[in-house]
Structures are given as structure tokens and as C-alpha cells.
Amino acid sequence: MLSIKVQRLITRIPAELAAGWAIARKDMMIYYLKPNIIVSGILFPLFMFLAFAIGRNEDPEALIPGLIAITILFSASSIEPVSIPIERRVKTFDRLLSAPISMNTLVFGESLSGFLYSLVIALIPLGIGVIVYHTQVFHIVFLSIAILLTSFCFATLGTLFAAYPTENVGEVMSMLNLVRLPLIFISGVFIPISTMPLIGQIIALLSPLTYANDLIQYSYGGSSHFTPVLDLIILIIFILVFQAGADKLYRKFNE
């Protein structure tokens, strides 16, 4: 009996992956160039970073990793909070819910669109650092893994918040920004964790951006507050938690 269930699961994997890709492709074609996504995913983190970076006597090597981290945070989590409320409004999201796919696949497909979008956007600060400021990446493998995991982590976070049953994009974005903005200030992007008061250091442990920024800083040869392996493990845990939480919320709100 167990082997039959395993075989059925294995045979379903290609179909589920194809369905997840179809969901992501649909979002890519419709939402990537929408003005509110461009503003919240690219321009907003750039202007915020410049507001804090200008006037600080720090080398680009110390600033570029933070720019990459917050760019991924905003770009990866900006697709689903826009696409899902809009699709609820035009009733196309109901078709996804009634499709013969698992809820995990739906969540994965929605997160995949934010993940791919973020990978492209992350190349902008990365390229600026290498081409304009000649910043050197000391650990390319760790940087690549950091960008991949961070992008999917925050894409899943965006999908999690988009589970809130509303047709209003602004409602989801407002709730999401209540989380994204504090993350920037408690995650060591602008203020090193080691210089924070004890309560700040404790709170920083609860932020996925803390471990993403720490790993990216390490990749550029900067000081690492944690070990790279620990950063990777914690990011994977956050991905699993966000995925499971999103799956549960979509089931709850769409029963």
C-alpha cells in the first residue's frame, strides 16, 4: 500500500511542477511591468538605501551587500501581494483554487514568480558593484546560494501575506510593509548587529533578512556575525515555515 502511494506521488511530481511553472509564467507575463511593482520592488528600496548611504564615509564594498539584500527583500515580495488580490477581484484566482493541483503547488507557483523576478532585479546592484565600483566577490558560491535562498524566502513571504482574503492591493501592501520596513533596521543592513543593544540583537535573530545580509556580507569578504552554514540553514527553515504557513492560510480562507 505504501509503495503504491509513493509511486502515485512520484508520478504526480512532473504535473505539479508544470502547473507551478504555468502559474509563475502567467504572473511573469502580466505583472512584471506593472508600475506599482516597479515602484515597490525597485525604486523604493533604491531611494531608501540612498537616503541612508549618502553622507556615510563607507567603502562601496560595505554598502553594496546591504543594497543587494534590501533589493531582494522588496522585489521578491512585491509580485504576489499585487497579483493575487487583483485576480481575486476579476475572479481568476477561483480557477486556480479549483484546478486539480495541490495547495502546495499553488503556493510554490505564486512564489516562483516573485523568486524569478527578484533574481533579475538582484543583478542590478550586483552589476553596479562589480562594474562601477569594482567590488570584489570573495565567495561566489556562497553569494549565488545566498541570492537564490533569499529570493525564494521573501517571495514566499509575499505569498504568505497575499493569503489575506482581500481584493484590495493596498491592504496587503500595508500589512506587508509593517513587516518589511522594520526588518531593514533590525537586520544589520545599516547598523551592525554587534553594535545593537542586547534587545536589538535578540530581535534580529527573528529576521530572515539578518541571515541573508550576513551571508551576502561574508561573500564580499566582510565580517560575518554568524557562520555561513548557519545562515544557509536558517534561511531554509524560514522558507519551509513561510511555505507551510501560506499553505495553511490559503486552505483556511478558501474552504
Contents of the next structure:
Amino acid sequence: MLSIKVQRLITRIPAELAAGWAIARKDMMIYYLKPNIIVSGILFPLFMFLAFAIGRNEDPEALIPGLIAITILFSASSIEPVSIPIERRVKTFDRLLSAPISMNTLVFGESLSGFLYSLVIALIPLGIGVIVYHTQVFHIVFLSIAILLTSFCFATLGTLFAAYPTENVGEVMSMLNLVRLPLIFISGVFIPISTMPLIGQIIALLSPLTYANDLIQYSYGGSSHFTPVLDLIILIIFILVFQAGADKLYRKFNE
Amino acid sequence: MNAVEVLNIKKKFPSVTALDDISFSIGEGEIFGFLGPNGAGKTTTIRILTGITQPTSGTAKIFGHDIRTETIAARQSMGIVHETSNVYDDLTPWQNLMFTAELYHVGKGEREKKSVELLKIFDLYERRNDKVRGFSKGMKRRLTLAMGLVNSPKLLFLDEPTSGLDVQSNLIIRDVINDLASTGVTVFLTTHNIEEANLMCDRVAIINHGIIAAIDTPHRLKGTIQSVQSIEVSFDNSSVDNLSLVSLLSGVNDAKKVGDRYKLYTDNLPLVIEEVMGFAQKNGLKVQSITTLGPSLEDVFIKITGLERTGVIIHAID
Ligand SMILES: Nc1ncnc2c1ncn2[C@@H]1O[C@H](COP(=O)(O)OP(=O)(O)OP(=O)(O)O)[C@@H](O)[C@H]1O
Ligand SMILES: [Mg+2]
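Alternate state requested, the form predicted in complex with its partner chain (shown: the form predicted alone):
Full assembly next; the chain just shown is listed first.
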């Protein structure tokens, strides 16, 4: 009985993956160059960062990892909160909701486009670091894993927020910013976690950006607040929680 | 096996009961029409049958698959044409079709062949590589239809397929639906257009306020109200509006103007004919034509739904 169910599930994997990939490609063709995505996904983190970095006279080696982390946070989580409310408004979202695919695949496909978007955008701070400041990366493998996991984590966060059943992009965006902006300050991007007061250190544990930033810091400087493997595991847990949460919310709001 | 099997479906929204315990089934290859005024519950029914919305209670099966528990299997065999033409404006017709086909896991060769075929049928082939933004309403509607067919469905849902379209688009769409039916595809369509339901459907359900008021072939539905009859008459001087006068003639229960003719409803045909002739003579008019008619599906509809025969309805069923 169970094995038939599992078998059926396995035979469906190619179809589900193909559909997820089709959804991601559709988002790329339509939304990557929309002005509000460029503003909130690229310009916003850049200006944010400049506002903090300029005049602080910090070592670029210490700044670049943080810049990468918040660039990914903003770019990865900016596609779905724009595309999904728009698609609700023009009713193309009904196509996705009525397709012969699981809700998890829909969530995954949507997140995939934010993920790929931020992989490309992350090259900007990475490139600035290498070309302008000649920063050295110590663990290229950890850096790659960090960028992949962080991108996927925040892309799924964007999809999760876009579950809120509105046709208004601004509504999702302002809710998301209510979370994204504070994350920057509590995650050790500008102020190292070890120098935070105890309450700050505890709050920092709740933020996925903490672990993303820590892992990226580690791949640059070789030192970290937690261990890189712990960062990695916790990021994966965040991805799974966001994915499951999104799956649940999209179902709930469709009743 | 029935294509669709609906049992005691209820759908309650916080402010309104959209569907109140409806049951029906649709046989394979049948063209089944859902006829009802605005807000009757037509779209809600389609949303439940396609698994977009969950019913409050009741069950629906698509070719034996429960839409709630075997959603994917149930959906695999269906094509859906939503009420709004929900196409991607930033993509071309070709990209729209490819994307839809990929959602249904149609192989590359198959989806390209099918898309060329559909684009030609729906007269969009020349425009296949233009962005949809800027297409006319009719073109978008035809593309929506094509997207609903790209996975070669066994069951097609059409939510008001022809509403607000010109004659040419209407004809293309009706032809396609009839062709599909002849190849054994089951069609579930909603409409407020009584003539469309009458022409196309094997069976029609009349739905109002979330309740199915009647369900039968158009022919037999008309038979249920045989007592309602009407005549259509036209006078030579069509520029003068005589509606208010003819509606006062004895034996006339109701009257409306259809183009340059008057349609008079009665249950006493000989009396009304006599009255009309007298009226013409008295007013110096010549009767140009006079036709007696049996009940139309519209008459059934109005009788069953309890709607008033007013201008509003005539618009709704344009
Ligand atoms: N998401 C919703 N939330 C609340 N009420 C809804 C919702 N969807 C539909 N309704 C209500 O359910 C009833 C049936 O609506 P439905 O859209 O099914 O009608 P319809 O027959 O398709 O009408 P139309 O001909 O105008 O398309 C209406 O009273 C409508 O206001
Ligand atoms: Mg409707």
C-alpha cells in the first residue's frame, strides 16, 4: 500500500521537476527585468551597504562578506513577492494552482527563479571584492555552498511571504521589509555577534542571515562565530521550514 | 465511467453560500452546459472541479479520481479555460503554449506539433512570435482556448468561452468545441448565453443562487413549459415604438421588442393574433410578418430562475 504510493511519487519526479523548471524559466523571462525587482533586488542592498560602509574605514576583507550576504538576502527574496501578487491580479496564478503538479513543486519552481536571480546578482559584490579590493577567498568550496544555500533560503522566504493572498505587490513587500530590514541589524553583518549584548546574541540565533553571514565570513577569513558545518545544517533546516511553511500557507489560502 | 461525478457539493464563503448542495454527473463525450445569471455559482463550480478551491462539503470525481485526494491524477486529463483570458502578456503565444504544455508534461515534439496545429485553428499562427500584450480581447480569448487544449485533454472546462466576443471569434470557438465533442472529448461549459447553451449542449443545468433548478436536454427543458407561447409581429412603420400599446392588448402576458419586431407572450394564441390584427387596423398599420413560436430556452430559464423579463436580462444573455 505504502510502496505503491512511494512508487507513484517516484514516477512523478521527472514531471514535477520539469514543471518546476518551467515555472522558474517563465519568471526569468517575465520578471527579471521589471523595474521594481531591479530596485529592491539590486539597488536597495547596494545603497544600504554603502550607507553603512562609507566613512567607517573598515577593512574591505571584513565588509565584502557582509555585502554578499545582504545582497543575496534582498535579491533572492525580491522576485516572488512581486511576481505572485501580479499573477494573482491577472489570474495567471490560477493556471499554476490548477496545474497537475504538487504545491511543493509550485513553491519550489517559484523559489528557483529567485535563487538563480540572486546567484547572478551575488557576482556583483563578489566581483567588487576581488577586482577592486583584491580580497582573498580562503575556502572557495564553502563560499560556493554558502552562496547556494543562502540564495535558496531567502528565495524560499520570498515565496513564503508571497503566500499572503493579496493582489497588491506593495502589501507583500512592506511585510517582507518589516522582516528583512531588522535582520540586517541582528545578524552580525555590521556588528559582530560576539560584541552584541546577550539579548542581541540570543535574537541573532533566530535569524537565517546570522548563519549565512557567518558561513560567508568563514570562507573569507577562516574564522567564524559558529562552526561552518553548523551554519550549513541550520541553513538547510531554515530552507525546509520555509518550504513546508509556504506549502501549508498556499494550501490554506486557497480554501 | 462518468467524466464528472458531483455529489452534494456545498461551498460557503463567509458572506454567502455560493453552492448549496449540488449534484450532477456528466457522461463521457457529453457537452454539458451550466446556464445561470451572474453570481449563480458557475465559476465556483469550475474552481472546485479543477481543485483550485476546496468545497465546504461534498465530493467531486473526475474520471473516477477524487479531486481532493487524487488531485494530480484528476487534473492530468483536463484542460481549463478560465473565465478571464489569463495569458502571459509578456510572452508570445508560442511561449505561452510551450509553458502550459510543460506544466502538463507534454513532450517537446508533441507540444510543438500540437501548438502549430492550435495556432492555425485559432487563427494566431502569423502572430505566434509577437508579445501577447497588445492583442485584442478576441485574440487573447482564442489563445486561452488554445492553451486549454495543448495537453489534448479528455475533459475540457470552459468558463464563459465566448462571452463578449465578436461573431468570427465566436464561430471559431463553437466550431472547435463541436469538433472536440465529435472526437469524444467531454466538455463542461458555463454561459449566460441561452442560445449558446441551446445550440451546443447535449444537456443543460440551470443554476441560480447556488442551486440547480433544472437539468435536462434543451429540448426537454423547453417541453416542461409548453404552455408558454409567443408570437412575433412586425409592422410596416417600424420607426414608431408601439411596445407599450401592444403590451396592453388583452391576452398578452408580457411583451418585448426584438429588433423591429415585437414578441408577445401569451397562453391564448388565437386571442392575441386577433387583437394584434385589430390593433393594426385601428392604427393604420400594416402587419408585415407574424410568426408563432413555442417556448424558447430563455423562457424556461426565466420561468425557472424567477427572473423578471426586463432589459437587464436581455443584456445578461446577449
Ligand atoms: N473568493 C470568494 N470569496 C467570497 N465570495 C465569493 C468568492 N468567490 C465567489 N464568491 C461568491 O459566490 C457567488 C458565486 O460566484 P461565482 O463567481 O461562482 O458566480 P458565477 O456564476 O460564475 O457568476 P458570473 O456569471 O458573474 O461569472 C457570488 O455571490 C460571489 O460573490
Ligand atoms: Mg463566473
